[in-house]
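The chain below stands alone and is given in structure tokens; this is the form predicted on its own.
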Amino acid sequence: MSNDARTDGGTASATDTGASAGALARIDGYRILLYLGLVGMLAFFLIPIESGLVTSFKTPGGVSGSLPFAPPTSSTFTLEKWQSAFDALGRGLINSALYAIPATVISALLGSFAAYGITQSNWKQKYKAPLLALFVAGIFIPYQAVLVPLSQFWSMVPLQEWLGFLWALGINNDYVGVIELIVTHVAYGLPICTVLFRSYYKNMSEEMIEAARLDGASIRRIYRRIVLPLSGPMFAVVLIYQFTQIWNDLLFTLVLVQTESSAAAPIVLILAGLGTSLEGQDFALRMAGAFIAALPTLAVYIAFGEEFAEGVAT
């Protein structure tokens, strides 16, 4: 080989390293900033819940006297607030959980019936187009909007009359606002429920609902034993969007329940009051009970999170 050669030869090497040097150092650029960019939003979100949090573990003093991000030192940490808002918000707790289960249940359960009618039975389509445009409708009704025709709807239907069984059983007749609660959020949560179900079950495989067909199984039969087993990850999906939106609920809250003081009162009408006095706002109750508040919420989060995220991929 000649001197020519190899001389090209590592000039072409050189020039090749050279090169990759480059593009390592972009990459390396990117991925710094990248990771800054990542840094930077998750101090945005936490900072806020780390206030709240250690606020909740401080004495009146300590909340006056310090940063709200500054951690309590052993003269101002307490747990007596946090105490105190299980003490207020327990029966909230127990109320909100009657309505807020059911709902979430009973409304998965229609949206998963609707979109299954809708995208997998026999109808024609020209009775399917429109019945999918009320559910989308359904979804773009502000609660506002329904406020006043809700309250006369339920001042209008006798539940007190109805369920008289169950006052005369010692059950306060207050509850009358759960059932009706119940009811409202089902009606409200089922266009959602029925669209998110659809978009599911349209991918669904139509062979194997077709080769169901051809072996004689009826509809009910084919939803049974094929669609809602597959269902897991869209039903993890609604019951999180769900019961989210419902336990998180005040204004219909307001408007069926009205009142704090009710036996049924949900943990979200009682929190709206709590720490609130003629001396004041009492921040680090108000914390405690704002975390008390959301953990049920993050149970739900962590119990179906996996199925969450294969939903929402899918």
Second form
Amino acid sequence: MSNDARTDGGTASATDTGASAGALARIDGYRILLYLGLVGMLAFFLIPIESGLVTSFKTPGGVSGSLPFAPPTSSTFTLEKWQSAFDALGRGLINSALYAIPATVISALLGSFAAYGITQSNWKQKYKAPLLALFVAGIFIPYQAVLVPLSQFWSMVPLQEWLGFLWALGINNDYVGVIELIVTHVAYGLPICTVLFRSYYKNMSEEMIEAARLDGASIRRIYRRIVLPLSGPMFAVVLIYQFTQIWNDLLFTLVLVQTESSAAAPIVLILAGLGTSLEGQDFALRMAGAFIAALPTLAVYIAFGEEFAEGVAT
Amino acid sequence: MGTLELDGVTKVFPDGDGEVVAVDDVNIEMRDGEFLVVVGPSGCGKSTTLRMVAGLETVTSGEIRLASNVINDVKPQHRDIAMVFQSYALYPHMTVKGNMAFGLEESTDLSDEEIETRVTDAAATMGIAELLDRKPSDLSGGQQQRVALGRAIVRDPEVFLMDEPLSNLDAKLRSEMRTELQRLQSELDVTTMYVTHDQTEAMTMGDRIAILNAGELQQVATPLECYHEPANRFVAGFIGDPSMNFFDVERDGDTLIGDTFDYPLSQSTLDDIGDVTDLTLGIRPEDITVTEDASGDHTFSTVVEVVEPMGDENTVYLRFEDAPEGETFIATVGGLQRISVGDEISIEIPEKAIHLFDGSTGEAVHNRDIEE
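Could the form predicted in complex with its partner chain be shown next, to go alongside the form predicted on its own?
All chains and molecules follow, beginning with the one already shown.
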């Protein structure tokens, strides 16, 4: 543009300054729009969470008498809903942790083993490829498609009888559901864990593994002393992902534990019915319950956040 | 002891439907304590050869023997071989001490104290004693290189394998490490197979050089033999920098007829040639001399096309008077000799310095005279 202006001759310098001043003004206008847009999006994403949070601290009168996102006033503020949500969900928190933690750890570990096997072992590629294809296929089977086979499978396995010694110890036999959930979630989470670890191990230095082999380490020792200690970031990714999936899953718990009246009822089952009654919805209670149910996943994110970022970046 | 023999070693990689022969019938015998440098252009199969000795690649056919035992099917961890990789391949989560102790912990029953002593000794040898508690990521390239070497020597193996260990270092450090590696190898007296594409390393470091091209072994000999008595045209061209000049010539009676020059031969040279007529004449740049007297049989008039002053010597690109522009050959002359582009100078190609190769097979039929 400025080149064109110069070839015009005399008036060129005047138009030049005018144009650059205009460009500056345009940039400022663009910036203002950009920031407005960003603030708007921030509000869009945060208002539901903010509304939920303020609602959970309101009395029933406060909920019906004020806008959802308005904070409670001193007359409508109460901690009572958090208290009753916690009372209702407490056992669910423990039950959920009982299967979510083991299932997460086991599926991450098994995924890591499997991925190590299909990347670093010296099997022929033609044997590895079909195995990997099976793992990948496993990722794409939707939860809904396996619900019926899943309940049939568990009705055929006499787990209840095998674990007789546990019930003899005085443990409620509803807890067979927790064991079933562990096995189911491990099986269902294994493919994605394997594929995630595989991409990580693919990028590991091949020469380093070869150096370890020449140093006299067997394939198991290489895993334990070299590969496993270097897998930290990917473990963070997989642990966070799997824990969130398993903790929040409702479908499998509906099939395997079924009712919130069960002694082994996970938090998601109890939460589903919390604050709902014939008189209507207790929004404040539901919000408080939702936050309590979300706290463990938040805690896991915070605990593994740094490694998570590293693992995602690789 | 650590004698290493490669007997008809061949490696074939499947490639789609076909096959690629990466290493073709290589025979090398290394005596105990020998430093052999395997050199060749990229993709010549030198790394594959090394990896077969290490056990990281299977051997398609042939035998690899260590101390007379066939080790083709021995797993790498049981071969008692240490390897230094181009990327150093250090374990990033372990300290220098951990890196060096790893091999001893995995392959021996030594007690912790013994391992500690050996690691400390090896670290002292490599001059990295003060780095033992650092992680590899805190070290410079040269220090990492030393750790990688330390990790190899601490195990006191039968054989060292080195895969271009110096190629990631800068030029100054590389020449320092070259000297140090040589010193170390002769001190430890361990059979060493060293792969490089750098012919300076090949010439200066090894007791012998093995030159590979396209998977085939071209020559195994001392560096000076390879330089002065190359087995074929490939070796002659590969060893030496700037490389040997080649001219395609036809033998007619006792004269070689080139495109732009004739070169008469003496009887003794003719005896070497036998009845081969299609020949390649080779002459090293430093054997070409500038002369005042242009009347001899082996003197030629040339035009200077390019001069590259190196300080101690000039690399001069010359062209025979009758040759088309751009068809040059290289001579190196003293650094103080004044030669500039466009000069017409007379040069001598002395007969005692020429090499002759069979034009079709590339085999050497006559090598230069060597004054004893």
